[in-house]
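This document starts with one chain, in the form predicted alone, laid out as structure tokens.
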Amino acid sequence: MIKATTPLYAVIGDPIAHSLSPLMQNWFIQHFGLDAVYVAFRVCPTELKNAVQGMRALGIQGMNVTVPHKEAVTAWTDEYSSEVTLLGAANTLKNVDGKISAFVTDPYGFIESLSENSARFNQADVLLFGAGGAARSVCYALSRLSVNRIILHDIDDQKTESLLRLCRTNLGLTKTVALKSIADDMNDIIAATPIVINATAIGMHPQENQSVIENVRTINKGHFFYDLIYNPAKTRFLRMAEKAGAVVQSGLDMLIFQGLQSMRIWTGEELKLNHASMQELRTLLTHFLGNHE
């Protein structure tokens, strides 16, 4: 039941109505048994200040930030994680008696999403497309899982650049390398590189029928590809990849791990998921995107 005490959590970003946040979250708050409510608010980029000050005033006690005030936001926030700090961008802001402090999740919900497929990360090479925000996230979490080399891609030469220099510089990951353009010998990479993950948004609506690689005849039952994209729940990217045997994974569980952890991080409390709880979630977020394409 829902009283004057009841802690709100939200979700600020522009577009934002067809968000999972609000559903995911308060199925978070019905299985745990927390006293809590989640909410969405459209903000556009404009008014993002006046709602982080909206936070404080009203005692919105934690929110989730999705595009594009992931990166803008940390100028109102008062304190941030070494993770904010370093990758330049939060998605989750905590209130504490007017004290707000942000915090990125997304590394941590690529590992949580893992499982076991984690130790297939230590000391080997990965394939990384993409340059933007989320790549900056997953460059975090493969330093944190101990890869040997990072090979990466972007068709944007300058957001690459800041990446290359993120992982050799601050990182620990010197023995990364950019490739310059979809290079002809990439049969050859993918032969030697045994992961390979797409941090681009090739593959969703309206480009569902496109991959970052294409006619690749060297992927076997050795590779593990994985896709952040969560919608389709296949991208061609991972349907090319299961054909040949590869082991594919979507991003679908890394937005519930990421969304778990903001959570945590709200609530102090150490919440887990089983394996049957894992499966209801999963059939629900699909079940919904299923019915909002």
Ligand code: NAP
Second form
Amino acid sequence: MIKATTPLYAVIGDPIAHSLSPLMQNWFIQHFGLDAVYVAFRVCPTELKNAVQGMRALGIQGMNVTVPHKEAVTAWTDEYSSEVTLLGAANTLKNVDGKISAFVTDPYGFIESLSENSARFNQADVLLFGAGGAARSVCYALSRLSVNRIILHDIDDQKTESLLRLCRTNLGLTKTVALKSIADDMNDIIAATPIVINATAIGMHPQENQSVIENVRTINKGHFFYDLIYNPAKTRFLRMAEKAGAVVQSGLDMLIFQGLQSMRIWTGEELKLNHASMQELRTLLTHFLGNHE
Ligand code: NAP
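Form predicted alone done, so how does the form predicted in complex with the named molecule look?
All chains and molecules follow, beginning with the one already shown.
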């Protein structure tokens, strides 16, 4: 039952109508028996500062922050986790007595989503497509997973350079290299690289017939392909890899675990999901995505 003291959590973004966060976070609230309510607010960029001040004024205890505010919001918060300082972006705010702290849970979502596949990353080479916000979080996660080397490719050279610098200078990934173009040698690169990650939006609904790479002949059952996209559940990139025998994973579990990590930050509780609960939540989210295309 909602009481006068029930904590309020929210997500802010623009647009926000298709966000999965209200569905997922209210599922967590119900599943873990928490006293809280979670809602969504559409906040345009010029209102971002007011939204953070409104969080203070209204005593909203936690907020998720999504596109396009993840970077800009850090200008209006009082404290930052070390990850926010490194990555320059936040997706979770916590309000304690008017002091607002910023966190980024995407790296934790990525790591937790790997489950038993995390062992594959130790000292492995990784090919990463994309150098935007999500790729920065993935690189942070890869540093924690002790990978050997990242091969980075983004069509935007400046973003590639910036992420390359972050990896080499701040994340201890000194062997990181940039791949200027994806040309003829892609078969050789993939033959020598066991883990391939897509952190671009290429292949996302409704552009489901696209993939960052096509016609790669060297994929085999030793490969692990990960796509951060969760709509569709299996992108063209993953379907190509799976057909060639690779182990594949979509971004749905990352989405779940980054959201769960926010709830842990707000409540201070451990909050664990067992296999059956994970399956129930995956089904709920997939069903929602299927009905809101
Ligand atoms: P972003 O900031 O726009 O970054 C994507 C980057 O990929 C951009 O720099 C883009 O360049 C580049 N790119 C576009 N086409 C490319 C290509 N063919 N080859 C290489 N690079 C290319 O987006 P983001 O926020 O990082 O998100 C990326 C994807 O991850 C989205 O699909 C998002 O939904 C997903 N994501 C999933 C989760 C999860 O929990 N599963 C969390 C965060 C994000 P341009 O800007 O020049 O196009």
